[in-house]
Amino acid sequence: MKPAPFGYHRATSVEDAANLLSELDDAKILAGGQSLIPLMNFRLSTPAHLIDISNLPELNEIRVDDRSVTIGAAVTHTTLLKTSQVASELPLLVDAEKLIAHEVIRNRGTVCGSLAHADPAGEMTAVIRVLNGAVRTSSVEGERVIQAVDLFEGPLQSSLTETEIIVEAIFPKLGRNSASSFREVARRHGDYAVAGAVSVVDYDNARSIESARTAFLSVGPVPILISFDELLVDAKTSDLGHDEIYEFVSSQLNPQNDIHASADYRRHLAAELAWESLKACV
């Protein structure tokens, strides 16, 4: 299928993109297009205008400092995956990128585009949630920072206004006594996950658990975060009990039936993946 007719506009700067987004009726931002274009091809989205920000130099940067990895809105999944400094400073991002779609999609699709798309089956939505990250946006009204907990409102629904552009995503780095792990199950590599779990465990100097949390994808309308602090604080990794974790997760998830899996199977799978990802954080 082909998209409905639309106007194409190549922005010359972030300010120009914000102005166009404000001035044009029914306009959408185009960065990689790997989420938007399929929707347009199926006529599920029919914007009258596309505003291309993919070639803006200021949005093609990855910055790493003592606290975070910051990814510009035009940075592709492949660029992030191949950035050695990211692999050494926040390997969870690379672990997640390896699970995203296929190489041809990663070559064009962008990290921030995935977040703006707000797909609850998206790996990056779960990662930014478990890391308590944020996005910085720009519009004609100015800039603001949206915390991950406030960004996702439902399937393909975010708290972005119609005139806001995500200009960068901020992923806080883990401490030296922290560990992370990503587990998911898909019918085929590159398909959307039937369920997935990404865990972060923070330890003290004696290797007792200070904090533990898991974000889930594909089991709810938004990425769901579960804290295990009440179960695991001051415990050792070797003390983790499968049944306790399984029951705790199962009691807090309420997935829906769909053509890919029953709600019960998704709940079971998510609980098992949470157990696996937590145990891997050693």
Contents of the next structure:
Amino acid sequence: MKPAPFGYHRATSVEDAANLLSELDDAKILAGGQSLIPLMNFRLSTPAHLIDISNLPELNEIRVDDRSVTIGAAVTHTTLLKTSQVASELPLLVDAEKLIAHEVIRNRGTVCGSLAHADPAGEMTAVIRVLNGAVRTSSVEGERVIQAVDLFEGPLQSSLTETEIIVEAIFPKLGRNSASSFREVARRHGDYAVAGAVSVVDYDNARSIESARTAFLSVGPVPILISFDELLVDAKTSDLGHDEIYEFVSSQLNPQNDIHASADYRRHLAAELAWESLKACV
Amino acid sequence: MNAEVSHEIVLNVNGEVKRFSAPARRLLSDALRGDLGLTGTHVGCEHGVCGCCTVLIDNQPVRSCLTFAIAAQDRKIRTVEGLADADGELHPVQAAFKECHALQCGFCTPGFLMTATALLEQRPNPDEEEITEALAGNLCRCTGYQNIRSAIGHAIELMQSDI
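The block above covers the form predicted alone; next, return the form predicted together with the partner chain.
Let us now look at the entire complex, which starts with that chain.
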């Protein structure tokens, strides 16, 4: 239960971090460490070098503009939760944050770190997926933007290259005619969700549903997005039917059995949570 | 294998500057206990679940088992040893835990004390939900939590009567 030896490097800038990541063999970025250090304590992860970016002021910024909320790579969950502008501009981020672990973990853990960790049980992976967000990365090769749909490749597997750092995450804001809701079931408050669903519903000016979609956590190797547009377009909100949603979702999800829950139970939970979160958007 | 590199690490713990030599992989929990002899911080699960190792960094409760000592330099660390006065008078949270029988075996207690101290420093009058939320990250296998909750209520009274 102790980490294997590694070399520690405190980056002095994003450029310095990118250079170190390129020069050093088998190096990992350390931000809050709340996912990485447990893996290292168990020796499931044994990087030869850690590059600490947690003290870089340029990564500790939250920017809100007309279109999105952009969160730097050193911003902790607690900082995000306590930023009042985020609560008013994109309340879904706050709804999700309240479900992430416990305050003690949120005090160190970072939003971008949880995205880089690419755990399909992570709330932020589902949020960035349902909002069609993106991450901006940096490396010695230059910068690029990775859309959320392309970021997650499997459990704890992202499409980041070995020399690439997430610099910031971009969460598009919802319009005035959109609603969102997050529902999950965990065995205890703060535990990883057995299943979860985060929904966004867009309305037209006549309050008819234009578009509806749900991203699911803990039911597949990556956060899974299901669009309800073929069911819901032009439907009146009162037409949303439990059985229709339940069947539609369960026919598309293929969760695995594990020690926490059977595949059938997870599928059932996900379908019910999809219904509940969609209903909460109405 | 090459000998592991040791670093000179400087930590500010309970207002005192402490220097020691340790490899980068030294967890803050092990540095406090092993290198600095501050064994009040307990180590339970070592993966961030149990809460026994909770200390305050810049007044925020964090898991010392999920923090590297080398990365906690330049921060203000507070441990359970720093709660009581220099003359040994218990901190109101400690006094409340004692009076309300909020511990039995005591293994989890340092973590609860630090979590509760941070809660009451940030929110002197927390509501029931805020207390539950704050304590949810710490496990206790003896008390059933009710007396711990009572102790938080009593600590609030003690802290307010102190003023």
